[in-house]
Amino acid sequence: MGPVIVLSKVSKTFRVGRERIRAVADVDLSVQKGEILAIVGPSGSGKTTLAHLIGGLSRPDEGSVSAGGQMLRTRDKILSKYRNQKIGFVFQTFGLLPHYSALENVSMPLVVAGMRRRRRRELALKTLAAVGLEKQAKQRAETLSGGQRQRVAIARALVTSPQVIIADEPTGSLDSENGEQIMQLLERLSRIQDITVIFVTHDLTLAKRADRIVHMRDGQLTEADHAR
């Protein structure tokens, strides 16, 4: 089976005032189905920009990104469909609507997909149960603990049955115990559901939980190694 995502000579440049900053420079990367990949690097190295390019949140200035053997084009509808159906995002700051319940937050991608209300509810409840939060389904996000909110964020990423989960510093806002629980959950999802997990981190200890580590510095991949 071929790779689930392939980046070929991908570059991305941003303008800050009069200065042009090349955040990602000529990156080649293949990610396999079911793989856990850690993108590691210091602040400003380009690792989050690379994750956004993989997930279709940003478009490359040069090079190409393909998913499942198909080239991602730049039209908004195609990228939107890719993000909604193929990719699940998990952010350090959770990205939940605080006054909405856990169930409502998890249902959001299904609303965007146009799914009927009853089916949305069924899938959202099933996914919350998969992350151990079925009893918190009706609680507002703002009343949940940090670890619970991150699990809601993971459930929201999972509810569309994506091929890939992209997590940007998924344990960065959590204490060590909750961070460990989140990493165990991501590992379990990868192994049981064969989901590809790509996570961004500056923590080398955390990165060693991955199958493979790629290191970014000044927008380039400087090395790749197998963590396990």
The other form holds:
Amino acid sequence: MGPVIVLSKVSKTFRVGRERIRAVADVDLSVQKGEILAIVGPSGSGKTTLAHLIGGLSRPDEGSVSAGGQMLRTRDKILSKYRNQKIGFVFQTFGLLPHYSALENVSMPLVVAGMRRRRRRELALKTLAAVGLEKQAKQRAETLSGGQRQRVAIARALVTSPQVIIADEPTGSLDSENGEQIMQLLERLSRIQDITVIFVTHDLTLAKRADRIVHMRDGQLTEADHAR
Amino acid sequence: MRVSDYIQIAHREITRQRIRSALTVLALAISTVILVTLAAISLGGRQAITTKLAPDDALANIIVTSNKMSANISFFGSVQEANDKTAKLDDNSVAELLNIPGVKNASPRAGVWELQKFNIEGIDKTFVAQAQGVSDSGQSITLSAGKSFSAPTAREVILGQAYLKDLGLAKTENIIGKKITFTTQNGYRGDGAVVPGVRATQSQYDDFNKTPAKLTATVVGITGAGSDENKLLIPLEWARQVRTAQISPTEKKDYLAEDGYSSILVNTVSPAAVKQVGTAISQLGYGQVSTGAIIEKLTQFSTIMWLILGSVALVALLAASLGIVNTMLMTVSEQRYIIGIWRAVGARRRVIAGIFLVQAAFMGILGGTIGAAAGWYASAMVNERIAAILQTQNLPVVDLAAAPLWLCVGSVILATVFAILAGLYPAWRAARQDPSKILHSI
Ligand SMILES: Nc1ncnc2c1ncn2[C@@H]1O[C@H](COP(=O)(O)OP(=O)(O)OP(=O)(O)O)[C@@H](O)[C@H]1O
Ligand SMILES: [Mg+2]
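Switching conditions: you have the form predicted alone, so give me the form predicted in complex with its partner chain.
Every chain and every other molecule in the complex is listed next, the one we just looked at coming first.
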């Protein structure tokens, strides 16, 4: 089976005043279906920038990103649809709309996709149940605990049945117990639903639970040992 | 994304920022109120001008005067040309006027100053007589009751409609056939005067010069509404007899012939002919005034008013729209995070722009509707007040400030359009936000 995501010679440069920061430099990477990939590296090494490039939140200056064997074009319409259908994002600080209920937060990608209200409610409830939060469906996001919020975020990432979940420091705002729960949830999703999980972390012990670890340094990627 | 979802999101965001939205909506509503009331007043004024000043056939009439003084009507002051060689209005003038193509009829009118006051039998009131001799050859008098003069010298009167109210008469029939008594000026020497003979003493002359005469006539008709409604019309030839003075036992003088007519009412074939006929009359050296010309001036004036008031309202609306721009720009920078999340879950740029535009439109519809309703109410109130005032002043009631439905609907649409236009830039700014940058640090 071919890789879900292939990056070839991808570079991203930021301009700050006169200075140019090459946040991602000539990165080649391919990720297999169902694989759990950990991206580790020091602060400022370009992990988040890379994650955004993979997820179609930003466009490479050079090189290309392919998904499912097709090169991603940079038109807003296509990238947006890609984010909506193929990718689920999970952020360190959860990225929920605080005044929306858990159910409404999970429904967001379905609203964008233009799904009918009843159908998306069904689907969102089912997905909330899958992360163990069916009881909290009506609760506003701002009233949930950190661990619950991250599970809502994962449910939102999952609700469109994407091929890839991209999680940038998903446990970064959680205590170790909650972090562990989130990690187990991501692992379970990968195993059961065959979803590719790409996660960014500082935590090397957490990274070791991935199928594969890649190291970033100064925007460049170095393949590391296989964890398992 | 579905339209219903845009609306729901817009509604949520607006209600979430209750005070801010309320203030924005209020600004829009106030400017819409201004728009509706000002437009209603100038529209009402226009309507009142045309409906009240243009009763039926009056538009085809021209009043010809001896000089040019009254020919220029202007609201902004104009130079009035003094006319040295004042043309006298006499039967030659009538013939001249009748020769102008497009003139159907020309009936002279003569003020009769000799008749000063009048009483009507059975009514204990005395009125100032604004008597005018009228030749009714071409039915130049509009009657609301009774009939016209039976003969050119008949001692008959057509009473102005406006007197009825003051006479306290409900029914017009009650006055037709009544005797009317005129009191002349002192020392009156015209028709019906008893002038002292040649052999009268000095004191008899003095007495004569200190006493008025009494003339009687019969009321035969009542005028319709219009320029004759406060006058007293008498047959032209009788007027001539009244104005013909016995200046010596053997000699009489026709003062009407000497002074000329005070005006000649010209009926043209149609209102369209008025302008051309008017020019011809001016060329003959007479002054002329037509209802049409007055209406034209008034309409010009009200158009200018409407433009001024309209621009005031538009400026208000513009200011309110700037308020929307400001509020929404604030919202955009506050909601960067939310924009970023919507973008992460797949919202396109145009979806983001749409969310903000729908918010703007929402506020526009809300503010516009509240404003239009309040404006409608305000103009109805103004109308009621004006009507009450007009009624106490015995003036005809007109709709001076009615806001028609199209005006109300139009201002809601206008407010919405302004709001959407105001939302364009903030929406564009929102859509241009770089999601990667926003989400980098969350
Ligand atoms: N929008 C931007 N404009 C300018 N420079 C940027 C921008 N985004 C990222 N950078 C720079 O690119 C480099 C990589 O940043 P990135 O956020 O990807 O690092 P990271 O590995 O995720 O760091 P951390 O572990 O602290 O989250 C940094 O030097 C950062 O300052
Ligand atoms: Mg980062």
